[in-house]
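To begin, one chain is listed below as C-alpha cells, in the form predicted alone.
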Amino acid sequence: MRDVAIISFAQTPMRRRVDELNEVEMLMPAVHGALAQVDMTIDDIGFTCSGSTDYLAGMAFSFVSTLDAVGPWPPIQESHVEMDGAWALYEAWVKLQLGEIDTALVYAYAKSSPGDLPMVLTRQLDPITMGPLWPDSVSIAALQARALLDTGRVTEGDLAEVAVRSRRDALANPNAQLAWDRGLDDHLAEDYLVAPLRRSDCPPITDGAAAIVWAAGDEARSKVDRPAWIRGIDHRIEPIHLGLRDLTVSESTRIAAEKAGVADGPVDVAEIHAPFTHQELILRQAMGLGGSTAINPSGGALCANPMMTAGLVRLGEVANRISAGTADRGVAHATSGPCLQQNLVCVLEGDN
C-alpha cells in the first residue's frame, strides 16, 4: 500500500447560524487555510474532492457553485460525493493509491440552519415504508437509545457522563460551538427532549466547513516534519431498514475497525463521530476502545455537528494531534445515515 498522509487541516469556527456568508464565502477560509499551512496553492493539487448534500441548499447540483472557493479555472481534476467529507477523503485516498497523483485536497461544508434539519434527514430513510411517515432524526435516535438502555448494558448516567465529558473537553477547542462545565446531576435534571434523550444528549445544528490536504511519500515528508500517515481505512454499510439490524450494536463499525487494523496497536486518541451520547457508547464497544484511549478530546459531534463535515473534522483532529507529537497512533471515525447505518474507520500514525 502506498504511503499517504494528511499534511494539513483547517476548519471554520462552528456556529449555530452563519447568515452573513454564503456557502462559498464560508468555505474559503478552510480551503485556503489548509493550503497556506503547507505553502501550497490549488495549482499544486493533483485532485480535489468534496462532500456535501444538495438537500440543505434545496437545489440540484448546488455543490458546483462552491468550486468558486477552490478556483476551478484553469480546469482542475475534481469529484464530489453526496456524503460526509470523510468519504470524499476515501475517494481521494483511492486515487492516491493508484499512483496517478501525489497530492489531493478534500473539503466539506454545510449550512444546516436555513431549514428544518431533523425533518430533512428523513430523506435518508427507506422511501417506501419509513420515509412517508416523516419520523425526525432525534426521534429515531431516541428509539435506538431506548433499545440500548433496555439491554441493561448502559444507564442514563452513562449517557450523561459522555455529554458532560464532551462539553467540558470542548472548552479547550476554539472551534467548538457548545462547551460548558456542568455536573452529571445538572444533566440528569434536564427534561427529556424525546425520551430517553435530553437536549444535552443531542448534537447542535451547526454551520461550518473543513478542508484537508493529502500528500504521498516524499511529497508529504517535504511539506511537514511529522505527517499523519494513513495505516488503514475501511467503510461498511448496513441495511437501510431499521428492523433488519440490531440497533444496539454497530456491526459495520466492528468490521471496518477490524479491516482498518484498529486492534493492531495501542490507540492514543480516538475521534468518534457520535452525534448522540448513546452512539458513542455503541461505537466504543464496536471498535474495542479501552480506558487508555482519549475519546473525543475536541468535544466531538456533541459540541459541533456540521452536516457532511463532522466526520472529516474527526480525521483532521486526529491528524493534528499526531503532527503535533501529542499522539503516536489514533483512530478517526465517521458515520452516515440513520442509527449509525454506514461507518468509516481510519487508523493514523506518526513516524517514530
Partner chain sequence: MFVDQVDLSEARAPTSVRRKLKPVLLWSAVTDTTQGAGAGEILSAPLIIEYPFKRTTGPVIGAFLTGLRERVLIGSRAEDGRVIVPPAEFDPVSGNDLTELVEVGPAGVVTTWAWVSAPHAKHPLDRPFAWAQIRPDGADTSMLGAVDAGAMENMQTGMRVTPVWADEREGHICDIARWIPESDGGNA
The other form holds:
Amino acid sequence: MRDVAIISFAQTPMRRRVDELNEVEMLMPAVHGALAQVDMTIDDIGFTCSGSTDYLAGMAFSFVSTLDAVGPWPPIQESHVEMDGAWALYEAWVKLQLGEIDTALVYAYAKSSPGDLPMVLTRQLDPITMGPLWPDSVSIAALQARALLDTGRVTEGDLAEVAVRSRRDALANPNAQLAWDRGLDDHLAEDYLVAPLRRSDCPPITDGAAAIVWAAGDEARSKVDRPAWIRGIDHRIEPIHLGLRDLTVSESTRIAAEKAGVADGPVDVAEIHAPFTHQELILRQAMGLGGSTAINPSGGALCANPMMTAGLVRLGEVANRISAGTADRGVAHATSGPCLQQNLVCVLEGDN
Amino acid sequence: MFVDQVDLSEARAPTSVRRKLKPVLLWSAVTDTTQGAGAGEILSAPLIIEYPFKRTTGPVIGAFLTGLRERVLIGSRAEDGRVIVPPAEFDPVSGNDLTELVEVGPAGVVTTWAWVSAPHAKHPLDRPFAWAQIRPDGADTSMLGAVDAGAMENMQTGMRVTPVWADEREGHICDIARWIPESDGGNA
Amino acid sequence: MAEIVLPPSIRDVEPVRSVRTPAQLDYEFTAGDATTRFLNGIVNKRIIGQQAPGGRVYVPPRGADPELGQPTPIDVEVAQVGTVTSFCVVNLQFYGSVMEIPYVSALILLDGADLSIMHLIQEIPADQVRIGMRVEAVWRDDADIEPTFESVRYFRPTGEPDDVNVRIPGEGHGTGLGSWVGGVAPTEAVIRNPRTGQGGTTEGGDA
Amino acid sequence: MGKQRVAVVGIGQTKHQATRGDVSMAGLVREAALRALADAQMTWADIDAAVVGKAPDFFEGVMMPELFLADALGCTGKPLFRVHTAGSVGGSTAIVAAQLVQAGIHERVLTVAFEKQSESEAMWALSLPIPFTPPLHAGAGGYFAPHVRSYIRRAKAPDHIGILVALKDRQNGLKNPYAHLHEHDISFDSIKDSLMLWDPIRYAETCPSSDGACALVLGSERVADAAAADGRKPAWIQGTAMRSEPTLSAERDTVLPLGGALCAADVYRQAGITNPRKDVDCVEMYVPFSWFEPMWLENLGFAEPGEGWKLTEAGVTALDGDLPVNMSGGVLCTNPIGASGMLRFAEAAMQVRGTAGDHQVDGARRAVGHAYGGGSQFFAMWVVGADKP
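Switching forms now, from the form predicted alone to the form predicted in complex with its partner chain, please provide the structure.
Starting with the chain above, the whole complex follows.
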C-alpha cells in the first residue's frame, strides 16, 4: 500500500449546543484550522470527503450547503458519506491509494442539539419491528451493558473506572465538553439513568466539527516533521438486530483490528470511540489492547460525542500524539449504529 | 462550565403539529467561543417532522405481523437450524433467503434488560418499566420488548415473561401491548 | 424468491402486506449568525446581505462565501429593487401553497447583490413577465411583519425600462466552455480563482 | 501498487414502479443485488465488500438504512459503506465501489443504490418548510425551470425540443422491460398538450417518482478475465470522475455548469477520448426534465454551446441515431432517485457488454454514464468499454 499520512487535524471546541452558528459557520474554523496548520488552501487539495447525517438537524441535504465551508470553486473532486467522518477518511485513503492525487481533506460535523438525539437515533433501527417502540439510544446501550455485567467479566466498578479516568484525562483537553476529577465512589453514588447505566456512564450530546488533512509520501514529509502514517485500516459490520449478536463482544471490531494489523507491534496509545463506558471494555478486548496502552488520553467520546464526527476525532487525536512524538504507534477506532454495530480500526505510526 | 449531560430529562410531550414558523428570541447564553462574531439574540423556531409512513412488509415480515394480529409469534429457521425472531428475511450469516417460518413462544426468557425509571413520552409504557431482549420458547434469538414489572427489583436475567396482547390488533409490533412476568398471571 | 412455508396458525388468514409506522420528530432550530442578521433586517423592512472579503454580496447571507470558503463578515443593505434574471410560470398548486395559479416564481438579482434570490412576481399577468424586467419588493402590512423572508409578499414591476444588459450570474464565463468539438477541453483556468487571482477569461463576469 | 484494472461483471435492477408493494425495503434491494450476483455467477459469499448509495434518508424515514440492511446485503463480518452525494449518488456510489478494486483492496465488490419513495412521499420530504430558509415556491421543477428558460434563451432553441426528447425517451422506455413508465400511446401531440406545469416544462417532460434499485458487481482484472473466458463479456471501466461546485455562487453557470464540463474533461482524458462526439458510441445521461438533454450534450462536450438542441432535433440522439442518448428510456421513464445515477452507469455497461436487449445499440464498444445532483452542482461520470483500458 502507498504510504499515506495524517498531517493535520483541527476540531472546534465541543459544546452542548452551538445555537449562534449554522452548520457551515460552525464547520469553517475546523476546515481552515486544519489547512492553515500545514500552510495549505483548498487549491492544494486533491480530494475532499465529508461525513454527516441529515437526521440530526432534521434537514435533508444538509451536506450540500456545508460544502461552502471549503470554497469549492473552481469545482473540486469531492464526495460525501452518510457515516462518521472516519469512513470519509477511509474513502479518501482509498482514493490516495490510486496514486493520482497526493493530498486530501476530510471533515465531519454534527449539530445534534436541534433534535431529541436519543429518540432521533431510534430511526436507525429496524423500522417495522423496533422503531415503533422508540427504544432510545441510552436504553439500547443499557441492554448491552447488562449483558456484559451478567457475564461476570466486569463489574459496575469497572464501568465507573472508565468514566472517572476519561473525565479526568479530559481536563487536559481544551476541546472537551465534559471534564472533572471525581472519585469512583462519587460515580457509584449516582442514580441510574437507565439501569445499569448511570448518567456518568453516558456520553454528552455534542455540537461540533473536525477536519483532517492527508498527504502521501514526500508531500507529507515536506509538510510536517513527523507524519502519522497509516499502516492498516479496515472496517466491518454486523446485523442490526441485537438478538442476532453476542452483545458482550465486538466481532466486527475483532476482524477489523486483525485486518488492520493491531497486533503486529506494541500499541502506545489507543483512541477508542466508545460512547458508553462498558463499550470501551468490550472494544479493548476485541482489539487485544493490554495494560501498556494509554487508552483515550483525550477523554474519548465520554467527554464529547459529536455524532458522525467523534470517530474522525479519534483518528486526529492519535495522529496528533504521533506527530508530537509522544507515541510511536497508535490505534484509532470509530463506531456506528446501535451497540457497536459497525466498527473501523486504523493503525498509525511515526517514523523512528 | 461542565454541566451538560445526556438529555433524556428534557423529553417533551408530543404536541399538536406546529408547522407554522413561530420564531422566538433565544438569548445566547454561551459567549466562551472564539467562533463567529455573535449576532447576540439568536432566532429559534420549532420544526416537527411527521410522516405517515406506510411500509410494505414483504412475505416474511408480513407473516410476523400477521402472527401478532392472530396472537402468535412467528420466527424463521436459519441455515444453521437456529430459529430467529422476529423472523429474518435473510440468513444473517450467508445472506441467503429464509423461507421456513415456525411458531414460537409466545412466552419466553429475558436475556438482558434495562430499567427505565423515567419513561419518555414516546415509550410504550408511561410508568417505570424494563426494556428487555426476550427469547421466546423454541427460538434461539431474542426480540425487543417492554416488560411491565412494577419495580426494578422484580427484574432479572433469565426470568420468564409473557406477552399481553392489545385488544385492537392490526398486524403491528405494538399488537404486543407489553410483556409481564409470568409469575404475574401467566397468559393474561 | 422461494415459496414461504407458513406455520398452521396463520396459514388460512388474510396476510398482512403493509404496516403504518407514523413517526414524529421534534426539532428546535436556531438560525445561526448570518441568518439572524438577515431576519433582524427583515423585521425592520430592510434587506441585509453580507459581503465577502472578495467583494461579493450574498443575500440572504449564509455566513460563508462559497467561492472563497471564508466567512462574510460585513453586513450590507441591498436595494429592494432588482432585475428578473429568469423565471418559471407555475400552473400547479403545491403543498402548503395558497397561490392563485398561474403564478410566477422568479430569480431576481437585487441591485447591490451578486446572486439572484428566488421569489414570486405578482401584479402582472404571468405571460408578460420577462427576463430583464425591473421589479420591487412588496411587504406585508407592518403588523404582519415577521422574521421570515415571506414578509416580502412578492415582487412587482417598477415600470422602469427593462435592463437588457442584466448580468446573469454564471454567464460571464460561458464562452470558456466552448470549442469542445474542436478538441479543446475546458480547464479550471477558464475562471478566475478567487483565492489566487489566477486564471479567468473574464473578470469573473463582474463587468 | 498503483491503479488496478476493474470491470463490471454483473448487473441487476428491479422492475421499477410507483409503489413496489410486494417487497420490503430489503427485498427491493436484494431483487437487484441477486440479479447482479446471478449475472456475475456469484453468491453472497463471493463478495468482499458492499457499497450502498441512496438519496436523503427522509425518503424512507430510516436513518442510515444501510445499517439495518447489513444482513440483507450478506455483509455480516464484511465492510459495508454508504455514499450520499445528492442526485448523483448512484454514480458516485459505483465509483467508490470501483475504486476499492482499483486500489487493490478487494477483488469483488457489490454496489447497490435504491430508493423506496413510496414509504413516504418524496415531494413532501423535499419541501418541508425548514425554519429561516426561504421557501421553494414550486418544488424541484420550480427550481430547475428557470435554468431551462435561461438555456432556451441563450441557445435560441425552439420550443419543441423538450417534446422531442420526452417522446424519444418514452419510446425507448417501451423497449426496456424494467422501466417504470410504459406509455404505449405517447405522441408528440400528447406531450405538447400535457399541462404546462412549470412553464417552460410540461408535465409529460418530467420524470416520474419510482421505487427501485440497481446493483453492480465489480471485479478485478483477474475476475473479469475469468468471466470473459467463460463467455460473459465484462464492461471495462476506462475512466471515472466526480466534481462538485457550490450551490449558491455568483460565478456558477446553472445552464452549463463548469463542474460538469470539468468532470467530463477528466473522464475523457482517462479514457483517451479526444473527440467525444466521435469517440463515444452512446451516452446514458441524467435527464429528469427533457430539456436537460441538450444542456448536457453541450456541457459534456458533445456539442458546442448553443448547439446541443440541434443534435436532438436532427435525430442524432435517437436509438438508431449517430449518438444514441438514454437508450433505456432514462430518468424520464424511471426515477428511483438514489438509484437513478447507477441505472445510467449500468445501462452504459450493458451497452458495451451487448446485453441491453431491445435497446441495444449495434456495435457499441464505448459508452458514457452520467449522473448529476443537487442544483446541478454534483457530477459523477464513467466511461466503460468492451476493450481493456
